[in-house]
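Only one chain is given next, in structure tokens, and it is the form predicted alone.
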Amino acid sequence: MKKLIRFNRIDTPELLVDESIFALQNGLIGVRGNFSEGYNESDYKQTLINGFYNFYDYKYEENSPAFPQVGQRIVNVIDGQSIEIYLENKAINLENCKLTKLEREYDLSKGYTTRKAEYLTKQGYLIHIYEEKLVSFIQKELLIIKLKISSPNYKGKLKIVSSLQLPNKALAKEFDSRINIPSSDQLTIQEKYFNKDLVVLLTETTSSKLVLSAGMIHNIPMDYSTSSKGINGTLEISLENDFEINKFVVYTPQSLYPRYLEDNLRILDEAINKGFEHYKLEQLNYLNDFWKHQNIEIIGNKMLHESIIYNIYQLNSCAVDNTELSIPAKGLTGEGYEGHYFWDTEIYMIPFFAITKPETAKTLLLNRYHHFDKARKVAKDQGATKGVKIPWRTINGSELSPYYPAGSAQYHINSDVAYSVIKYFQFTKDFDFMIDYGFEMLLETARFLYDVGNYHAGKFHINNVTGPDEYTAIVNDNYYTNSMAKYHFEVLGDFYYKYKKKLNLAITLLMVDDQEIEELIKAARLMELPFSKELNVILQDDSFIQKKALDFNKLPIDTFPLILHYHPLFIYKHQVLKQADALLSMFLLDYDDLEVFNQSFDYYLPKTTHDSSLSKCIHAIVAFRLGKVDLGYEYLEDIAKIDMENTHHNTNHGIHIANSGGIYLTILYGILGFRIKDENIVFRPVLPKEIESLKFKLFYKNTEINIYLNSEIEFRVDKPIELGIYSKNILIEDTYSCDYRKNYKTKLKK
């Protein structure tokens, strides 16, 4: 059963976490798991539109013309969730009543949430509320809420108030640099339309001047009236029998819908005519197809299985179909990280989509490409004479990082994008994409890295950068940055010479020639890759080993994550990592010297805090690769709990959607040992003792590959395909199985 069920989580911290856990999203809109009836008068319901943001000014004590001067923040838009219930002029909510029972269910096979709540009023009445909430995967502009109200001991009158209104302001209750709570209104209402059937609000952001049309309609007539915050629909009922209301809410941002008002009215009209059951059936059919093609089953660990299914569902729910959009770090489940797009998309999420939904992977890559003009400006702002610098954090393509040491200094994002392009091509063989876009993406991102690098003592260096580990900032020759650039340059050179004739038009337009490509190939060959012969480990950068050790045991447990409690300079001067850095590159590039790999892992492990949710999934994958199966499984369980048990203490700001991708990668790359080679895919499986068996399905070269892993690995295919199992290539025509365990141990020793 693909369901997540939670009972009686009614304390405020639990409610806020479950708002994220039960959030509904579809790549365009996200609706948190708020109660339609609300908690109290200052209720903060959240509805988010991907790419719908407002500007705010940055303030620097020491400014620079090259610094970003404005930030961008995703906007909590018009609230359409509110359906308030009044009994004798008192709202049925947590402020006025006791919530005696609460059951919530996320049906991952049907695509909607349900909530059963029982309130006890001060007069002794029991009010039962049953809610279904759906955000459509097909009609992406649409949110639907069904609310049923009943009572075993009250048969009097109730007043129902269904609203479309400006949201309340959020109250910042904690300091956390990962979320920036706005202190002023972000939206203004420009126009209001309403008649006996439906209402629409036209709103505009205060600074970015983005326009949004929000409309609502109900399955029963309402009396509409305006207020300063929006429009209310009111209805008085007698609770002699159970009462039900269906509410349809539609959001159409002007940036994506040139006829935003007309489209809104049209979708509202279609929705009320088709009815809720139509969209539930659409949702069911959509998810039947998704789970049929992408199912994962863990047998022997119910918690792990349910977490993996939930995280894959939410990751898939982030899929975008418009190149103007990407995936925010929290998806659309909360305002954490202000709705910004990071490198998380390329390294942790696109691999999932390249395998399950290649068109989505391509759309995400084209989002980067379509902002290349702004990326060229970012490159110039950072002193480069050519190429593009992919912004470290962005919504509209501009760099938004106000703290450059841990932000825009992360040059590796250029190679992250290039790596994603390369892996997308290796998996899909989408040659048209590479000719039209991919080659240019590889070239322009490489040009920047070459331009900011330099030769010294016969080696090519990239200095004053920050790698993925943000606890070591502005260093020289970060291993991750350099090794990924080396791979980037090499693959670009190979592609250029292999397909030079077919690239003729692109070569002309981009003004690239053999000499420039040879310079990049030379830089790759002479790239400085820090290494300690004494320790036999990859060095994170040229200075990490010189720093003072930091004893985590002497730090109070409540001072993690360190970035929230210590000055950056305290962190930067110590041997401490926030997340996997050199190890991440060694995984991504399939580092093959297992002795060095193992010693590097052991060297960095006690120095890593895992303060980032991006860290433990990589350590899990590497641990499985190195035969540290128990440790790999321990990390896998940890990442499965990050949101389910709020182990990073910020799930209330949204789920960690990159960790959702990391969980998928840990199963695929860690347990199954999957790797993409130029003309083949390879498996190096290992199964932790805590898991009885694993089922996995993927598609490659138009072939359905079903994988069954227990004491043996078995492949079932619907057409012949050649697969690698360790170093041996096998032509599988129908079914093939083998005992992988001896092979696994032998390969590790080598």
Contents of the next structure:
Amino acid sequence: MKKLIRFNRIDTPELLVDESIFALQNGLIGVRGNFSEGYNESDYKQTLINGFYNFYDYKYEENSPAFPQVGQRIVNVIDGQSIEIYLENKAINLENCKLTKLEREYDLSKGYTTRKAEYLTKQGYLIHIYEEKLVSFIQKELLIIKLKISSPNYKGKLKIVSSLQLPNKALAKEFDSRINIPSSDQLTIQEKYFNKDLVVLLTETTSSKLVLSAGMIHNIPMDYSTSSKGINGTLEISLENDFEINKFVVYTPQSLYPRYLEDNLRILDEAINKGFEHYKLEQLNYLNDFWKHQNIEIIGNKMLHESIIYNIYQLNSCAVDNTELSIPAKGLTGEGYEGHYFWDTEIYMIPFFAITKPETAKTLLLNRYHHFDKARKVAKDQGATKGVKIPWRTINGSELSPYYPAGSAQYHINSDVAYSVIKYFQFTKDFDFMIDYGFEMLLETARFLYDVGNYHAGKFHINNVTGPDEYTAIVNDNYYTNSMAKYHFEVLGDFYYKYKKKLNLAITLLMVDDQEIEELIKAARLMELPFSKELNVILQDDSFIQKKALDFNKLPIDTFPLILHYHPLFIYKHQVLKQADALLSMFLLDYDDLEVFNQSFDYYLPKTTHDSSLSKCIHAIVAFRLGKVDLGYEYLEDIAKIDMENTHHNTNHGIHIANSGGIYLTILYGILGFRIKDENIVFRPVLPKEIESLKFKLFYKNTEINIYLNSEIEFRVDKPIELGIYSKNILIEDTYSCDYRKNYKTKLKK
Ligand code: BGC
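What would the structure be for the form predicted in complex with ligand BGC, given that what you showed me was the form predicted alone?
All chains and molecules follow, beginning with the one already shown.
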């Protein structure tokens, strides 16, 4: 099946959305899908480097020394995308010409984007532009742009200006707390290097003093000159023949490349010698391998199929290979959330990597470990005497949340990281990781939570927390936080006793003993888990049920997301959820009392706005689990459209990478009903009528498992493996198929 995303829209507002959708990224650099020729003279082209940020001071009216005082935001670095085209000194762009045709494609098999544009100039000339843009998955520092220019009715001169320059200032925008693009300069140019056809700018961020070297070279000689913004390469051409230029741009941040200038020059030199075709081939080989392993096909539903492959492609494009780095909430596709990363990484993204690319999952977990010293400070700042507190939002490992009720108070992030460690281990059986890091991660995150909590009337309580639902803040005994902590403490206890001998060194270094572990196990046993006997539902926390109802369907449609339109205190006093909370834990911990699960789902659903893009995927998975297949499908369709159709109205800030992971989880955990149970994997499939059939490939315990789902489920494996289908355990030698719907129906009746 062709793996292609094709867009054809010309209206300007959509261009900003399409910049995100057509963003190219590889975990190190992210280049938004800007037009090389520019929209106008001052358009805002964006290139982001993972972990490259600037500081700025937080200002609080009522400050506390324990609040984070300095923020960090990802920096829009030197722009290498610009290749401007001038006809009689007028730039060919949206401002001066009419755009009469625009065709864009994202080729997910080849790993680059293409764009065909036709401009009509005021003189009546038609100028055709064809562009290819590639950010290499192999040579991660490299961006390549090929631009072809031709015209059916103009054969005269054009001037080409290809530059490496400071980005223009961002345009003033309406208030939106989810994006905070600075209007002042974040970078200064320190030096300009010219080395024959290689040119390099050395830049430094204004306050964090991070150094980045950005270089460029072209496949044809240019006249280089400097400007206050950077370096321009100029060329006069005649359109008697079609014209083509290849531009190679390389970024090397000092933090990751101590020899940033030499490395930059070397990579540029190699790139120009190897040429664009070489990198295209490398990209193709990389993606052939990727798609061979990630064979997901939705048959009979084109929209869904395209969205799924696009989203897993983008998620995979976020893979990092350095423990200094993690994955920002928007990947490197935009400046939304200032380039911070959150629990999104552990709960929504790592499951994909644990299954498809375990080394990336491990790198992401090690990123948390790598920053444990800073997390220890966060714990102290929050008054704890022991353990680490994973920062709620961060770039370099320190806490950046300026609004603690919907930030730092989300203690659940400690158990989210622990959960991710546990799932990584269950999936990969990477025992060395657990001994060297995993055990310590489980212990230190648990120590903090234990320190926060206390006993009252025979129960262990964790008070003054915010769960995943940020519309309910600073409450006692949030079910998600407590149930995840319970699981976390229990698994830690089991692991400690099971591998005590092997953990000898860690036990000594961490000064942990049986008594401490017993205390954690006891806290887990006595953990308060709010429940209403009357309603037969899990309670989100100990006060949710007392709050006022809010019929948000009666609120004007343009007041969503509520957080951008109402005072938090208005929101907090109502029974209204931004996103899945108790239901998320019920999914993650595979809650098995389906009656309570069902009633809890029905209870929270009408109270949930889904203002967060992290919400509907979880509702889809739960709906499928509960046999509400039509509803599950409705949510699946909604999440598939979040970026493709900009349904959250902020795809221009970057694509929602947690949702990309959520889409994958919905197929695997929702439709296929996949779970890991002890040593075995289990499937509880359901198939919505809107999908004819589904193909999915999975690797578990070195076995390749090919799944085909329609009215039956069929497994093809390359080694014998035992797995469960609903409650039946089956040893599959090579192929096996069955009509799963009988099991499914019996299950539902229960
Ligand atoms: C959600 C958080 C999430 C953050 C970044 C917020 O809107 O409520 O759960 O971590 O976005 O994606």
